[in-house]
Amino acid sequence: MNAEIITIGDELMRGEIVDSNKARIAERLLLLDLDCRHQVSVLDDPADMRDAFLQAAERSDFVLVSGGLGPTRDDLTTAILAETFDRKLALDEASLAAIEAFFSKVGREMVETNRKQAYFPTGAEVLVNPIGTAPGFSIRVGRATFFAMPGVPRELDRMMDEQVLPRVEAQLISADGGASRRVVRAALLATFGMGESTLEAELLDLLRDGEVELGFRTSFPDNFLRPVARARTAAEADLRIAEATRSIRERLGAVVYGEGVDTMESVVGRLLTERGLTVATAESCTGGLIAERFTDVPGSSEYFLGGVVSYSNEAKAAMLGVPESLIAREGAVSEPVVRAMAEGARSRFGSDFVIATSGISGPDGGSAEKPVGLVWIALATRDGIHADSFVFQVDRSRHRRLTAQVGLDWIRRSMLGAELVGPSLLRRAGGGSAPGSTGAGKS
């Protein structure tokens, strides 16, 4: 059995947004180990649409489409649909009341034209959309079956999830009493600190036995392990995920920062909650990301206490205490400064933690010396300081990103314990490449 994907719209075919819905669909269809062939984009066309369906209908056997769907003039897909395939229009009265329904409970004047986003093909199965005016539908065409969702992400994944997916997996078994079917699990594991290589040749053995497939993501700085497990039962696959899951943890350790949805803030927050810690910031190069990044987390301000920009020398001394002497004699990036920073930090918010960061991001103001690239970060604990310097030659804003995921990281490896590394994939301050060194340190 294969799946096709439609996406419908002249503004994805003018490139005035990027189509993320088919990504969002192959990527759940692909945990029915449902095979997605063709992707496919037209115009609000009629002609150019009619031909997608019918080459559709002809080769695949499931077809998602998305977009089409709202009120306006341009959104065609229902009537298209419905033509191609020889259907009339019926009105379904319970699809008319829910959209009702939904312009009463936002407060909003129903206009006429949603009236017809309650029409649908003969035959044609409704699919509710409780968080939009657009209901879904699909309907059967000879070997294929068309599912027709709005083109609104967020409207779209809910209707994928809980409309499509059990339609298509319940056809997928009654098509052969479900001696072909196989159940798809998978788990997405974040880590940091370690090159893709490295991770590949880290895991190479755990997976031999094939039972477990393990893909490789990277969104810098992180690296992303997507182990996915195949098998006749969900019991089985989800068995084999937790296994595989509890081996890569093994062996990586704190590598691992999370799983699924999180991310390092709020891992981190989680452990400062759990634990009763508190933390604060003393911000240079990094600019305010950290604590941007600790106060994008609800709750956070059951242990995030502030932090402190402290951009320029001026702000150094005025906020944080930083003797201007010492600034002028070591200069704003050094390792006397930052930890002065932590210091400062700690004794105004009466913080466990404070990261503390002080770099040259670029792209101008380094010096032979001093290059662009070059960064210290102090983590302060009740036990006293640690700090280290590393050269992260990228641009910019990766500079103040892969900055900020360290000092977060920092805090992380203290409460577990774990050794106080740079990531693997830097060179550390005049140390030359080191791939998988870990900084020297000074406590």
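If the one shown is the form predicted in complex with a further copy of the same chain, what is the structure of the form predicted on its own?
One chain, no partners, no other molecules: that is all that follows.
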């Protein structure tokens, strides 16, 4: 049996928002070992929607539709599905009462247009939406079961998990008594510093038995590994994915920094909390980006003491105590200056760690001696200061993001007792998404 995803909305087709709902739905279907054979997006146009529904009914067993269940004139999914498959629309009193109760709870008056959200094609099964005003529904058309869901991601996620997936699983089991079904387990490992092709070369011999598939995905500046295991029983699938994850971690070491929803900043924050350590920042080219990432994590006040954005030379001298003569002699983007920035911040904040950055993010400002892309990073600890330089030949935005990621990674590696290295130094062979670097490392 196979599945198809249809997302609806002018805003998707115009590129006004990123269509993340396809990924959210497909990821959940994978857990049922259900192939997603088609993914379609259409405008809020009756003719286009009708064509998509008719094609899906012919070729797919499950059709998961996202969007178009709202109260406005361009929310057409319910009406067009009903019209396409010769169904009338009927009011569901329980849904209307739930929508009225929702508005009452938030202290708002329900307008008349919201009533349309309580109408469904005849024969539909209503899917409850406890966190929004748009209930979903399912209808059976020949071989296909359509599931219409809201486009709001958090509402979609909950409806998929609580309403849709149990129904899909029940149909899969009833089709053959579950004889042909397999249990699927998957993991997501976040890595930093090693290119995609190098990762594949490093792991090629680990997953050759066919029991586990390994996928690769790049989201700058990281690469993600997704092992997927299938088995007849949950226990067997769990064992396979656990063994695969363990083997990957053993092979890659500190290159793997997190799993699942982990971000670099959340991992670093967790390690700091566990060890009772603190951190501060002294940023020039990153302009407070590292501090922002620290404070994005709930509870970061336990370990993040503060930061200084010393973008100008005057600020470096006044706020961090960097000697003006040192800046004049060495230049702001230099090892002595970034070391002085780290030392100045540590003396002011008294933190266990300070990460300092100074670089040329471009697109202008470089020279033959100090090209665009050059950055100096320093990590100050109670044991001393480690500094290194890199030339990241990427655009300004990615230069700042990559510099921030290296800084966060150094703090993580320091706590783990791992070598403090940069992206290019981790790549032993092949290319990848992480850009190269030049310049001598010093400590």
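What we label the rigid core is the largest C-alpha set whose atoms superpose within 1.5 Å from one form to the other. Just so it is clear, the model here is predicted, and its values are computed rather than measured. Numbering follows the first chain given and starts at 1.
C-alpha of residue 291: shift of 2 angstroms or more between the two forms, rigid core aligned?
No: residue 291 shifts by under 2 Å between the two forms.
Superposed on the rigid core, does the Cα of residue 71 end up 2 angstroms or more away between the two forms?
Comparing forms between the two forms, the residue 71 CA shifts at least 2 Å.
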